[in-house]
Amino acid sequence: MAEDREILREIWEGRLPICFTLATEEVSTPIAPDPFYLMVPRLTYFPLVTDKVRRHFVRCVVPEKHDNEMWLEFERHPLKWHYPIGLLYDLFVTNSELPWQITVHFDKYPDNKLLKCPSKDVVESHLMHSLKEADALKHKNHIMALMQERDHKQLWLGLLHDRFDQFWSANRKLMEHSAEDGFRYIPFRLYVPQLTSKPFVQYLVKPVENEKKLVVEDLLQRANLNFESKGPFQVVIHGIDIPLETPLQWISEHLSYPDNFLHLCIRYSPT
């Protein structure tokens, strides 16, 4: 079980300042609305924190678009709502510019690139599905199956309302393991858009093999990708450059997102 509570709290309290601007072509009022600034948790999802953004801009689009689903874009990349906000930033922002400049749309929803998200219930379903997938890797799904409905609700409500203690009182059960072997497998996703057309790469990696603790470098070696071909790189999660010698079990316990996955981005220096 993760014991470094201060690290867990520091990760939980990570924030990103964002400047939301309505797409110019969708402004229907004589004067364009002011940008909307928001400080958002890195660990959450956009549909859980953008109600105010919608209310601010919807009055400035044509009435027939008022009920349309809002979607977000950064430098022509539609932002996937089912990716945590911190992951999207680490994936697309290479110069660490802040506040993050995001464009708001109410028209031409890109169905071919984004899942629909008509309500927060869809986000809850996505979170629970991801937690079950992660638990299947870690514990053959034994923990999620044994948890009661109120535990599942605590996980969801803790994330929804940004309550660290409420979330971790349930999530700590999902981080339990035997001291010698750790988890069965490490739940992770590796994002390398420079080297593969897949949205992410994942495969089975144990935290311990032949009594040796595996580290981030071991995980990368099993990807069968030539990371160095694009130059020097970093492995980034929560905006942190992770040393390659960091044990996988430790980062899985301490740096996983609320869905219990490590979302690792390979970042190259801007040319």
The other form holds:
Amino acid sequence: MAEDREILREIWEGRLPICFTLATEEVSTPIAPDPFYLMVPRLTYFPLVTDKVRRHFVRCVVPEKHDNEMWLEFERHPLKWHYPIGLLYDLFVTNSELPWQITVHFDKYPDNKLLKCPSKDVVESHLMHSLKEADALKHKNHIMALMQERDHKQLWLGLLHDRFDQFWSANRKLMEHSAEDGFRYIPFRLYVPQLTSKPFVQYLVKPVENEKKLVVEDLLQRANLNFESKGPFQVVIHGIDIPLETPLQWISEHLSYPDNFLHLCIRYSPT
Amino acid sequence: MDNNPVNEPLPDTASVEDNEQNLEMPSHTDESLPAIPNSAPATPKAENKTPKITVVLCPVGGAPIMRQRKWEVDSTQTIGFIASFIRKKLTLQKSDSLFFYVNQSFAPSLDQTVQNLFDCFGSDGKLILAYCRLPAWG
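Could you present the same protein in the form predicted together with the partner chain, rather than the form predicted alone shown above?
So here's everything in the complex, that chain up top.
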């Protein structure tokens, strides 16, 4: 168990170097601003780490847009702020290029593709409701309901301030389960943009059935998608290629994002 | 029990609902949809083959009631779509807030699809969504 705790910390400490650049058509100063480099945690959300990015670029756009909400784009994909950063990278960056080149916008917020995020409170609310949904799947929402407000704050502040111990002191309660059966269902989201028009698919999968421990391959089988039709593929989370025989209960306890969901991306090798 | 999201209206409406005809929710509302994912259009008009899911909309916390509670919704539609549909039905202003809850516990993200929620939290062949004007469950 001691070594497994090390895995939690390793995942927590995953970072991505990002190079932010202001969209050229939005530059209003004679000289374009320098790019802004930042090393960000994979597990967090963009609005929690981009205050400095905003301050760096906002002075270079026309004054009428100074109060606009900033949004980010990578290769024409508007980046959803309510997805964890590591998930966005695993989803969109197929050539593993680093630093990740992201374009910053203050104009033409794509309302039809991105939710609005006027403040960090919105991120907190999103995190809390994701945790409740995950807990509804794992424990019929009993643990989140029994937790005190203080514990909920620990989860939020732990993520906001990048404090592993603070977050996990509360999060371990959400990971409790009976030894033999595990969670009721595994909270996961499977991203397969190559095979479905939905942003992700989600369904019920138990960690143990008929006393058999289910693995990642079992989870994929129940998606009713023909994964092989597009060639060999990998299941990726936190940039890691997950073996298909990984037990679902273990991966849920150790590789879930702070919202307690496993965000699994299907990745095909570029042809 | 966990799949029974709303306490108050269910007992007296169960019988009503049985007789109630399911209406199909139009695939498009006039206003632009607040949060449709970056995927292809959800309902290709040409072929009307998208499976439907029965969604029951339950007002809670004093939210305005809609005459029709049961709707047939394209399985690929999102909570954001239902939100704009209700806003239109209840003629809510843009500044009016509207909240949705599943299972008396969590608010699904606006870009979550009806299909995913039904697969995980549906019961008796339908998905029950509570809606309200003020936050009801934290």
